[in-house]
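The chain below stands alone and is given in structure tokens; this is the form predicted alone.
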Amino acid sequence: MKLKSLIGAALVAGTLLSGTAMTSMAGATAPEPSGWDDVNDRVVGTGSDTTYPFMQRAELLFNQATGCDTDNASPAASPATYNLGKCLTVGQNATNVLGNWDHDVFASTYPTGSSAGVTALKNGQVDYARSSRGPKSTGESALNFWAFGKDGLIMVTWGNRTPGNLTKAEIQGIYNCTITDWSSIAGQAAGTIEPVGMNASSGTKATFDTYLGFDANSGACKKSLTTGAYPFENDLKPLVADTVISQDNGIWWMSAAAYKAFSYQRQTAAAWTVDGKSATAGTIANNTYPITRFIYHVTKKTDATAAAASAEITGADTGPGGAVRELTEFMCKPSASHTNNDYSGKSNYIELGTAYTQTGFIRVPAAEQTNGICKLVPGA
């Protein structure tokens, strides 16, 4: 890793101890030189609707995380000498287990869909992306997908239809338009099945397509909203309000986490079991529920990647790319590597755990972790 300006300014009498930490003559320890450069960067991400609420919470915690001492003097009139909020390079009292050394600021834009976000990252229009699907088989070789959590997909109906069980073959039959009446499903009263499609950029749709083995939006039996558009994932409100889609005969799919966490979005949706399994934290963690998936924080490989034969995250050291690297490290740290939030006194790891609970996701199970609590899936 390269060592930056902090050696010459913040640690004038500093000595390189191990290649991963620096200590001044006064004994203050600066953090590992991984992504920080004493400059506050404003960093923007976009993409998935499903992961939007979690990332907003994670970004807030990162924005608040402990970092460098800052210049808090009144700013000079000249922009050239404007240092308000920037890292001081003398007399800092740092440790090597900090969250956000530069006090970089992260913000997620309103959801556009996983694939739209990934494309925007590829095109250099944003600094990182949110995705509820993994990398495609081609075209995403410059990106890394950092799985930070796990989710399932559930089948839902609404209105007066009582949910039961669906097999994978029945779900495929409904969505390839060969099973067209509810009387074909055990325990269900007759009625023409109305399978609803989903926004094409959605990672939730991409995951469902993989499960089905074909495009869930294809076929003459598919229903869209009165406007002609397919609804955005996880939000049942437009379907409940729609005057064309049958309230008792429609069927859709959505994130199990969103269903659990956001009652306003799920409205009157009722979840079905799939192959006799309910989507619970346990069945999603051990993969006994049939439709599970990881959820991802997506970076450019040049910004954040894994060191050879190591779980260490390497990459950019300066600018927004370095900030992205720091956020990636923050999200993937195990419990022991986190410090406390200056505002709450609680470990950032504990507070991130609360964010998982609030948004319905679970952490990546230990058996599937490769980089801290994350699972790295490189793009191809």
Given for the second form:
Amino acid sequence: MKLKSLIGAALVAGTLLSGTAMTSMAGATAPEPSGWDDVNDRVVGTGSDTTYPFMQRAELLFNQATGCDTDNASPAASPATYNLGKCLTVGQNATNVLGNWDHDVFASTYPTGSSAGVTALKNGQVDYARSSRGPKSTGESALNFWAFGKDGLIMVTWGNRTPGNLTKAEIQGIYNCTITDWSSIAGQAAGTIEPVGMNASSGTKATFDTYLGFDANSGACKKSLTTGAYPFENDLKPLVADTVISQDNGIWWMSAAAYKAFSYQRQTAAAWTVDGKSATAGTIANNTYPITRFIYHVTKKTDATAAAASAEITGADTGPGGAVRELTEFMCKPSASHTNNDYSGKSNYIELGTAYTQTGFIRVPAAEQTNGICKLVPGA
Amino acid sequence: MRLSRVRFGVLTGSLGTVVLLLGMSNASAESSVSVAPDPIPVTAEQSAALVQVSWSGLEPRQLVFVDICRKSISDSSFTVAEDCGAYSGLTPNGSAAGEGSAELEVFRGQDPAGEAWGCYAEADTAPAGVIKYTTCFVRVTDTTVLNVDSDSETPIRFEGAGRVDPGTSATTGAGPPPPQLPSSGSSSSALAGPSTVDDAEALQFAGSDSGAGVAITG
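Can you now output the form predicted in complex with its partner chain? The one shown was the form predicted alone.
Every chain and every other molecule in the complex is listed next, the one we just looked at coming first.
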């Protein structure tokens, strides 16, 4: 579903969608509206654990979105040329091009970590990636990072330790092992601090490393699980169950969104303020909370890109790459360019809003949007 | 000023049902929330105000969610995602007693996340296309923001000279204006003097916004 965005924009602008114009735009033949390959591509993404719940919800909404009338005839004798539910090429009556015309199908695989997902995308092993970190300074020039939401990182303790405030210097000192006892922190009872590390592929770890200015797993005092592995981000259960990590003296960091949204993963974690600030949606939105980050949908530049300040996503016209472009546009276009979900009757913009609420993220604040309601950060 | 779902149901039901449900309400643990001051005094320049939110009856040691919403939780169409401000909530740690308090910055004007509604004083002017609510609600719940088993709410209103709201950046295309809070002197006065309003008044507030009280300006 490849030039649908152009057509959608034309519709929104009130352009008369004549068959001639459409065919010209798409380089395709009738029936109208065309411009797509009329095939429902199966598209796979992988990567971040933190953004996995959101992307699953967004993909479901896109998978459900309105599109073409489909060819529902029984499979023909030649399965190689058959695509179940492809668009009718004769007798096409559908006209809504603001959803998922081809009925492309997206699925997120189980989390592997942001960097592993980005690498898999670079390698051509998946069609798109989930990332809770931005692009690295080198090696990712073929990729576009589409920030669709915002998050913060919070410091948490659990067990019987009562949260207080930590300064950045104190957090750095804890993770570089120059602050080793809780009595060094205002208002805290004594106890040897046990800073827990994190899965090295995690975007949440990459963001925290950037904040610290060094590798959070590098300190001699850092803790891993009894198995020797570092825990996956945001899930306190393995830490609570671990017999080596002290329940009252451990410290870790989490996604503020995951902390809010998933009480089972949060367990008894309790958040600290950082530099006197709580991680609220408001302080994350206006950057007064000291550790904020964007969360990203990552594409190949050849699949999805956009001119400066444009909400129009251009790129691939066919196959999974074109489908990725359509999903990107679905996630980044403003409210007025969405149509209703066929099952709820509510705008897909509202349905996506519910996904943000369910997963704890917030949309990219207006002042930080660059393309539609997203912030595009090209890889370097 | 407190209005849990149970109590609202009690007060809106038939008399016989009221008596029955009152007993149920009193027998069950329910949360409550209050805001001080009430109403919230504002100057013509203020686009936000600090209030003290106090709650009790929540699940012990569970994360607390404090949100500003345009609809009452008793409204059958209420959803957190659509009816509460995405940028305006707090998530304080829960206490062993299930009670606590926090300072909350209440926005006066369009929802800071740019949605087409806002909380206004009666004399305020909302931007075109923005629904003006003269009664909004502070909702609290625990564990997750979607938890409707523990939630309760209290209506909030601004009282003061009118203001023309320029809207948020999502409406105007400009950068977000910083919230205008009162000077230190008036700030302390804004947090002083908690008042109490009974549930009958709460029902009036809820009714006004779920019906004819909603104004579309511009």
